[in-house]
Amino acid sequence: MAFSPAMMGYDRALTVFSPDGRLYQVQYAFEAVKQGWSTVGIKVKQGVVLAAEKAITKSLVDVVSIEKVSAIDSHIAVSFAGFGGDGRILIEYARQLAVSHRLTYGEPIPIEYLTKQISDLKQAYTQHGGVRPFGVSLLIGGIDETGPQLFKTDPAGQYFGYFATSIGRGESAIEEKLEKSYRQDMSLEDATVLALKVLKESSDQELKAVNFDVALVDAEKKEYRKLYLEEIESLLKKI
């Protein structure tokens, strides 16, 4: 197999930089994220919504059994795009951090602190031989003492706060739609409708209510809540 002059085998080792300053294994992890199901996160004054598509190609798969949006704690929601196994491991790690923080300090874990701990773990897996980067990006949203928070972590261990963002397939196209339609004074319901709308418009399949996984974290109650199928159907009618 012939390698291009730019690569020359630099993609064979995680800990070796290419002459142009790239870590190719980390870049490949970003490509894995782009193959994942589309996921959207939106933050407004009333709370945070995370919505993900479940576009199944096999007719015998039970779509209802697939969980794309999960709870880390009673005030935090998380979703992922990329390798499902990597996402599951990081979610379990986040839950352990949240429980440990409650037992140690007697209070809910801050959203950014939790995000930083997860990002530190991801970053550690970009600088050690014999391991590979986590091929997954996470959207972490919730309510803490500072109000609604929404963060995105990537395979390189970076994280940023967002008002609205996306991960997975069609990320760029979805974010363009969000930039045109997002308003900070939106209600939580309007934000949920917007999330479903951009996912539906960006998919190459005809998505129904069963093909969505949606969760809200209300700023007043500070509680995670997963939407029922009937609620999603009602919101889809408003699109």
Second form
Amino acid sequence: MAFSPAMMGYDRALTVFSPDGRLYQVQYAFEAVKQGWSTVGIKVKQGVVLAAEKAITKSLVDVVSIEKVSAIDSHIAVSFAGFGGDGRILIEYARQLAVSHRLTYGEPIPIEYLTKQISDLKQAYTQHGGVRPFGVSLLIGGIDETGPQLFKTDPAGQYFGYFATSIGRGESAIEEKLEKSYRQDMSLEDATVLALKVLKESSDQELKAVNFDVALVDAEKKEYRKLYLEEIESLLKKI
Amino acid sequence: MAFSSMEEKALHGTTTVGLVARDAVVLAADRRATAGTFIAHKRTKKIIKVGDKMALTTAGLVADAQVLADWLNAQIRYLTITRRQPVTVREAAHLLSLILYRYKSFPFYVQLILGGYDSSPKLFSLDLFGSVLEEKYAATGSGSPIAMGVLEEGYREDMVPEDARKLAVRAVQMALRRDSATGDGVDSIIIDKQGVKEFSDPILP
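What does the same protein look like in the form predicted in complex with the partner chain, given that the last one was the form predicted alone?
Let's see the whole complex now, leading with the same chain.
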């Protein structure tokens, strides 16, 4: 037998629990997330910032064309780590949820409700036959009626709210740094500088402004805004 | 015939006009909503903003127009975010016409003017069956024959936006004098590179 007795092929069928209560395919999906580029989300009173690293692997890739932080609606930003294709599909799904909420109720979608619906889909892909789980975690940040919001979803379909968090290869190192430096009364600019700082320090490459993708959702304006290259450059100088 | 009576209904109870000026589009509409001979509402907003730099004037059934405008707004929002590029006025007009055409056998009772600014000012007139006509100036509603007369006489290419707005308002005011289903003042807007500016004028010049 190729398998050790402990495994016994429990990783073959997605919907079969191992005797110690694991779903191996779902756990493997978590591993895919851990190999992704690092992404950081920070929530402060003034708003929410999502920042991601875009480390170049091949010199001929036009890194500017890679999008790691995207808009779901004018008040919500999203970033992902893990399988890029899976991330894209979930982001598209989220955009459709957001626009149909506006069409149905005439109001922007609450961020936790959106997060829950995405997580419901992810959960379904850990229970149904003939499918594989989504190999991505999402950071969802924005402003709604209740103020600034930041959520993280995982491949199992769980989600939690955070003040500051990270996904991807640098997750644990970055979260350690965030625990030390994060304060709830930080300005949004300081939070952005902190996000860039922890990403830069946790990367194995020398990251320049082009290697970051950063979006803010300001609590006052409630508007998603991507930072320009020059803005990232000047923020990097403040680290 | 069924269709001609529908068209009559869609034409009922409004005057709206739109025209292309120098680097701007101007729209104007009256404020009266009627239910038969009854004046149902006297501050009706018949110009509905869609996207950032577009607006629709609505003539016909209010419910149909509102649903279409909401639907168009949702589509524009979704497309703008997912394509990361703004929706042009022509694209918006085509989207609308597809919906109107799809419901040709059970139509939305509307006649719409869609105006906006993308790289230049654009104006489209749409009927309830889904035709899309690009125009320099257009009028819809029961007072449109009267308003059109004013536009025919006063319209020039390359008008200063404020002059164009005055002409549009005057066209609606003339319709308001001779059409009992048009009344209660005139709303107008100018859409240019900067965005949308709104105005309102009284019943008489």
